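Just one chain is shown here, as structure tokens, and it is the form predicted alone.
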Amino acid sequence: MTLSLPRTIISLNEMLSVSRDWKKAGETIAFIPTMGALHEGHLALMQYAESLASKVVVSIFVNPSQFGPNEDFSKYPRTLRDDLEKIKHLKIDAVFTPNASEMYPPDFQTWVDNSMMSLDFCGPFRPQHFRGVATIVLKLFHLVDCDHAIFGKKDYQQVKIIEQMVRDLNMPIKIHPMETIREEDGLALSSRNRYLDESSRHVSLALPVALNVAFDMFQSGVRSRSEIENAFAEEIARYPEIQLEYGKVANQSDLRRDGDEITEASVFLAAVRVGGVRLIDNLELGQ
């Protein structure tokens, strides 16, 4: 049996009159915003997708106001005949992709700013990214009318910021955050991956390595954040080649770290650089 491509749509209004129909009908509606170069992570939150509701709508846009002005918008892999192959094999409703001049008209001025939990962690490094993730998040949310959404784990602090806003807002939408999905040697699956080079993607290991260090010494009972910070600061300094940029013991409820103590369940949240590419990832210690 051939496969055909799932449906796609552009149109705002077409998704905004398709979501509608089906929500009049009684169906409920699983969604996962992605920004394309789809890869194994994204497929298990679209098969889990599956279970939550009676129809799927994936989201495949490259959301330019998340992109600092040196960042790399422009050379973001765009592969959207590549991600539908991939994805025609599953039980999706719909493909939303929207044009950015008409998510982001010439008189767009409104915006999403989370006070808090957008300050640290990967905040200092791209100044109003998470600004713009809380926007198109919130516009693809009231255009697809879901009533469950689904975020990989490895964006921890995206997620986190996304679930407040749920909250703040009072919206009718279930958040469900999964596990990251990792390569066999440990590396968290990541779009930009494809960037690394052979000597690159080696050297990147270092990272889910010093997160395990972490991991470690919490579990043999240490509860002092800035020693885990600084083993795992230590363990990354191996390698001359990689450019930390924090790595951090949080609070998993709220991402906040006060005291040195560790008190509650929490997480160990890291970004560096290997070979010009930009690497985040995390790690829930515990309690």
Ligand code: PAF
Given for the second form:
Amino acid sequence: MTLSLPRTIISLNEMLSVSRDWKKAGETIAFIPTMGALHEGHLALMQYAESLASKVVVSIFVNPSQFGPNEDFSKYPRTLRDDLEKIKHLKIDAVFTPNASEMYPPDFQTWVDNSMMSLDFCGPFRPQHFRGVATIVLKLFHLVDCDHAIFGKKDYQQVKIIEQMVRDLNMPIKIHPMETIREEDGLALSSRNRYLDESSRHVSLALPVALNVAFDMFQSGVRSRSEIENAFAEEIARYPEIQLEYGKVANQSDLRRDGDEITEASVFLAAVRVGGVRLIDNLELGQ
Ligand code: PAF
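What would you give as the form predicted together with pantoate (PAF), now that the form predicted alone is on the page?
Starting with the chain above, the whole complex follows.
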């Protein structure tokens, strides 16, 4: 049996009227926002979505406003046809692929700006990134009219900012953060992994290895933030090909970093550059 490709919706008005009709008919909607270049991590989110609602919508939109001027917006992989092929065996009711010109008309001027959580971790390295993410996610939530939205925990800071936005703006949407899916050797799946050449791919393993060093220290009872962060940095420093952007322990609940003693469930968040490719990853320390 040949499976047909999922239905795609480009126009904002069509998306609005499809979701409105579904809602009138009593359907519930689970939503997975993506920028395409889909991998097993995305597919796992989509599979989970089926259990949450009667309709599943995926968006594929490379959002220009979350890329800085010297970032990879123009070379970000755009693989729509392959993406649709990859998900045609799943129960996806619509794939929303809006155009940037309709999402951001020339007079666009309203932004969602997180004023605390976005300042640390990736924030200083990607100014305006989370403003772009929060704004597009809010627009997508509105257009898709979802009841549930599913995000991968690999983008931990992103998930926290979106949870905060949903609370702050009283949006009736349940956010479902899902565990990071990894390659067999431990590298977290990411659309950007395809930029890694053979030697960078090999060296990139230092990131999950160093995260596990932090994890093991926590497991063995170390509660000093600086001790764990230093051990992580030392592990990364063994590889001259890797530039460390940051490696920091924060509270899982609100990403705060108060004092040296880790007193509650923590998470280690990190970003590195390998061969010109920026990789982020994290590991929860404790529950
Ligand atoms: O995580 C991503 O792929 C993007 O940041 C998102 C949430 C789709 C917004 O553009």
